[in-house]
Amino acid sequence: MDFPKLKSKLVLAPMADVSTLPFRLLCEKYGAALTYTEQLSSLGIIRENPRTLKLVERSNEEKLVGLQLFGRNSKILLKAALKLEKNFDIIDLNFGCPSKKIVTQGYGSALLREKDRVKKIIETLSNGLEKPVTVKMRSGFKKVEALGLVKIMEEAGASAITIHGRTREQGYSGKADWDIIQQVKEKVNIPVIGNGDVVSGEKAKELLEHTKCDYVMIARAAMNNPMIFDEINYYLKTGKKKILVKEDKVKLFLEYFELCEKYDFANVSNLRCTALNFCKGFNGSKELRVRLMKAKDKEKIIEEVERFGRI
């Protein structure tokens, strides 16, 4: 199956504890052409782990959503994907997560050192599924390994590759290597999604021009501001910036809260963390953090965010 043609250049990254159904809907509203679930355990899906099953919920309101899976056993990955394939538009394989817990178990970016296993996993899923199979990877584990892998991935049946221009060893530190993204784009004939250090319209344009990649994936910048998709799309069309004010971010959080209430994600921990992310960098955000850490229920969180917007 071919990768779908997206309506804009922007994709929301799969992010643990962030890319929930309400967050995806918010990012889609503000211009993400494709969103992904957070990385989910193939074993957890097969065993019907309640937390995992909550995170695979999808709304009819969502247009294009990919399910991201992690695992190292091709049969288990296929079984999990088949269980949920009808609910998603794309099945994405995680070969990039740098988390020590994930890597220690041989998942995520640890698989970049196992070419044969990577090939078998992609072949098994691309042959066994009706939906497109995509890959998210890093440039390598300790060194750049992507250029020796991406052609194998394409030939095994991957319909698109997302490449984060950092090795696993780098984590999220240092500068993303966009040259690797460019080299991957030159090496394969399937869509390439560039990822790393895109925090503005200017950076998105720079990445697209430098690498000639097809799409741009936004991660940490979206975590603090789902409106980043609207800002970038506007810049790519007009060359002009949109400036957000505090009131915009308060409105954004209240929209998020309504979606969380609608889809049963409105727990205190999630709302507190999201409020802190959305309100970061504005006058009064440090004081808001102190007050939110004391908040014991969602009503108090809403009250404090609205108060923050009036200061």
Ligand SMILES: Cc1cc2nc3c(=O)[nH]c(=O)nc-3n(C[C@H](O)[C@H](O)[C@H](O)COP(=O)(O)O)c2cc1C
Contents of the next structure:
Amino acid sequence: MDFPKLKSKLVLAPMADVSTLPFRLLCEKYGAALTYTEQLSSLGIIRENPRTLKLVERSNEEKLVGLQLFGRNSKILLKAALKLEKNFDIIDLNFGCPSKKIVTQGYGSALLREKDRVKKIIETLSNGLEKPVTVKMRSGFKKVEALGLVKIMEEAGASAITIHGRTREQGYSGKADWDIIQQVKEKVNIPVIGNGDVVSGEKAKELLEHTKCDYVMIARAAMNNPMIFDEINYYLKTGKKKILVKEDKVKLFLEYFELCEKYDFANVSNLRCTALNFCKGFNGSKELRVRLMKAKDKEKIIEEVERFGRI
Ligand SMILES: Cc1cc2nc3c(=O)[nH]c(=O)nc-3n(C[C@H](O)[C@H](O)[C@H](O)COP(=O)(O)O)c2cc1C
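Previous: the form predicted on its own; requested now: the form predicted together with this ligand:
Next comes the full complex, and the chain you just saw is listed first.
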């Protein structure tokens, strides 16, 4: 199955504890053409783990959403994907997660050292599913391995590849290597989604021009500001910047809150964390942090964010 043609150049990244249904809807509203769920355990889906089942909810309001799975057993991954493929537009495989907990179980970026297994997983899923299968990877585990892998991934049936230009070993240090994204783009004929360090319209343009990649995926900048998609789309169209003010962020948080209420994600820890992410870097954000830490219910969180907007 082919990767769909996207309406803009921008994709929201899978982010654990962030890319929930309300967050995805907000990013889509502000210009993300495709969003992904956070990485979800294939075993958790099969065993019907309640937390996992909450995170695989998808709304009809969402236009294009990919489900990201992690696992290392092709049969289990297929079984999990078959359970949910009708709810999603794309099934994505995580070959990039660097976390110790994931890697020690042989998941995520650990699979970058297992070419045959990667091939088998992609073949099994792309043959067994009706939806396009995509891959998200880092450039390698300890060293750069992507160039020896991406053609295999394409031939096994991957319909697009997202590449974050850092190895597992690099974590988040230094700068993402955009040259490797460019080299991957030259190697394959399927769409390539470049990822790593895009925080503005200028950076998105630079990444697109430098690598010739088809799309740009954004994680950390979107976590703090879902309006980044609108800013970047506007910049790519006009070459002009949009400057956000504090009121925009408060409005954004209130929109997020409404979506959380609608879809039953409005718990204190999620709201507190998102309020802190959205309000970072503005006058009064340090005081807001202290106040939010003391807030015991969602009403108090809303009150504090509104107060922050007024000072
Ligand atoms: C809080 C957080 C959670 C993440 N969770 C996932 C995940 O579930 N699956 C995944 O493939 N990548 C995950 N990532 C990695 C991002 O998708 C992305 O590849 C990385 O942050 C680089 O992009 P950026 O420079 O735009 O942040 C996560 C990143 C962050 C910051």
